[in-house]
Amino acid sequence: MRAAAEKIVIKLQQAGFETYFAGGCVRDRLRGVEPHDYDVATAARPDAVEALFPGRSDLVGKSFGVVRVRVQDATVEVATFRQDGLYLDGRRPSEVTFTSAEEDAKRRDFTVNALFCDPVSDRIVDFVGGRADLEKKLLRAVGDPAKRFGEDRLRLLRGVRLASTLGFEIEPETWSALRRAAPQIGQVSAERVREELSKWLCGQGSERGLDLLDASGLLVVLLPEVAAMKGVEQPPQFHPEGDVFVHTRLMLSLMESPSETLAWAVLLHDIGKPPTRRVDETGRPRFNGHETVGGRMAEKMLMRLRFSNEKTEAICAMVANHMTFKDAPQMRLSTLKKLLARPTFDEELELHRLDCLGSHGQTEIYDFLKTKLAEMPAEAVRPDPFVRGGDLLAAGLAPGPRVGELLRQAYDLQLEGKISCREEGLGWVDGLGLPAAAGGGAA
């Protein structure tokens, strides 16, 4: 990606256009981190960029001066230096004017994201003090922070996310403006909020990000179900770390490069505790059924954030199932195999491990399940059924709920090793004493 971006910069410079690497790629390279992608900013207008890269460019944002240029297998966004007009919808400027590199830097969100670099001369171009803030590990809005946040309210979340993933402090005036504007985050589309929240959850320092979301007022607006976990005390013998919010925060700190579904399951696994909390006659807090309630709550949250059905189903399954693991050593073999065969089992097991490490620290059940998983080949955990519906119908059973019940019984016996082949399965069907179907026979 860097090689492709450099070729684009060189070609634009040779054509007489001031051109640089821009934004996050400059910030990350100065931090000693290899960027995921590279953006190029240039004085060349979009039509000039297209003319220099015929057949290898796509105009994706003419009004914003953005062209995607392909170099071999890499695609790089090339944007013309611009100055933004008024922001009327809290997301995009009503118009843009192509301008100089300095004016382009001044319209960006944070100073550490407003740096340019000439890769040919290896020269940093800094119009807003971004390099000094980078050295101080300080996140500062460019210019007036209230104006920056008013232009695009998603910058409120982005500021929290960058501070947590980069490990930076937020400059006091920027922080004050962020807190004042936090109630306006509800004006941002659910899709954009979801994307930014997922980047935060899956990134470094997500536990600090949770603190910043809470302290800023963003958490109670966007994720009130998570904010409600604060102050919900738990039995100290199982949760010496503290309340539900503290427990969840600790689990976030223990995650290592989680998938999006696992990260959200960690965040939401105990959201059912606040509404189910009861204190028994001994004074011990109880949360009976919190996993079931939490699964339903998670579904509503994820739908609100416009998650796909597939991801919603996976996350909710992990939330609703996370208490099952405590019973694993006492499970019948068939039940245990069904647990191991769950499509989300690997992530559920990791959720269980984090849940234990974020509370009492006991991982015996995790170790037990890892051992069982290693002992059982996949074909033993998820075998094809020996008995099928057609076998029951051919034996004279009428279609209906009874078919499903008997198929489940047969599969459980198979998982237990009590039916070891198809012939034994058909023998079990014969032993049911079903009335023979006219002209029937085992299918």
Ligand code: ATP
Given for the second form:
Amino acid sequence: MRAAAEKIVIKLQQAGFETYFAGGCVRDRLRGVEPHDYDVATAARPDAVEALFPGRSDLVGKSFGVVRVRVQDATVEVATFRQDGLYLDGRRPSEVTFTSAEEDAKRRDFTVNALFCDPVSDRIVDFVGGRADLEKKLLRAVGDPAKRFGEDRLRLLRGVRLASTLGFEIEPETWSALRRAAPQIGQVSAERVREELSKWLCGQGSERGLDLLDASGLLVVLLPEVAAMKGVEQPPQFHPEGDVFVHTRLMLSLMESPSETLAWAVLLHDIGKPPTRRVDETGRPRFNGHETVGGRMAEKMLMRLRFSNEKTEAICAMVANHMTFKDAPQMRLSTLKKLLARPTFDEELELHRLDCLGSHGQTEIYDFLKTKLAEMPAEAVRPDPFVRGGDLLAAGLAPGPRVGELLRQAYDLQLEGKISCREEGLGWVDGLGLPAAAGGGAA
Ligand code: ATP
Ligand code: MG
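Could you give the coordinates for the form predicted together with adenosine-5'-triphosphate, as opposed to the form predicted alone above?
Let us now look at the entire complex, which starts with that chain.
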């Protein structure tokens, strides 16, 4: 990836254009972290870039001056130095103009994101004091923070996300401007918000990011259901760590490179607790049905954030199912096998482990399920059914809901080991005493 990006820089430089690596990749290399992608910034106009890489480049947005160039197996975004025009709606510049490297640095969001690097000489080009801030681990808006946040409100969320994943402090003036602008975050499109929230949630230090979201005022606007978990007390014998918010925060801190679906399931697993909380006769708080209520709440939230149906379903299923794990040791074999066969089981098991570690700390059920999982291979928990619909119809059953019911019974018996081959399955069908199918079979 780096080699491919370097080739592109060299070719543009040789054609006479000032060209650098820019943004996140420069920041990350200086932090000693391998960049996940390389962005190139150049004085060359988009048509000049296209002319230098014929057949290997696509214009992404002519008005934004970005050309995607393919070299070897990598794709690198090459952007012409630009200056953003007026922001009329707090979301997008009305136009861009092509300018110098310095102006391009100044339109970027934070000083540590505004560095350039010439990969040939390894020289850093810094117009905004980004290097000093990087050394101080400080996130500072480029220019006047209030103005910059006003131009593009997504920068509020990027600020919190970057401070959280990079482990940086937010510079005081940047922070106070961020807090003042937070109530306006609602103007940003759901897709852009979701992308940033997922990067925060899946990245390092997400628990500190949660605190920053909360303290900035962004949380109550974007995820009020999560903010509502604050101060919701739980029984101390099960939750010595504290209230529902503290518990969730602790789980975030325990996640290890989670997938997007797992991370959201962790964040949302107990959002059903605030609205279901009741205190029983003995004075103990109860949250009956919180997983079901939480699953429905999660669905609304994820739809609001425009998650795909597939991810929404997976996350909601994890939320709605998270309480069944405590019953695993008492489950009938067929129920246990069906739990193990769930498409989201691995992630659900990890959610369960984090739930335990983020509260009482006991992991017997996790250990029990790990053992069962090792004992029972995929064929054992999700075998092909011995009895099929056609067998029931051939035995004289009319098509209808009863077919599905009987197939489920047969499959449960198979999972229990009570039907252990197809012959036994057909014997079980015979034993049902269904009326012989018209015209089918012997007298
Ligand atoms: P990541 O590690 O998440 O990729 P990044 O800083 O590279 O972090 P990108 O979204 O890839 O983030 O953006 C690349 C660069 O473009 C940033 O480093 C920053 O200079 C600039 N940038 C991105 N979004 C904005 C924005 N909303 N306003 C101003 N500059 C931005
Ligand atoms: Mg990037």
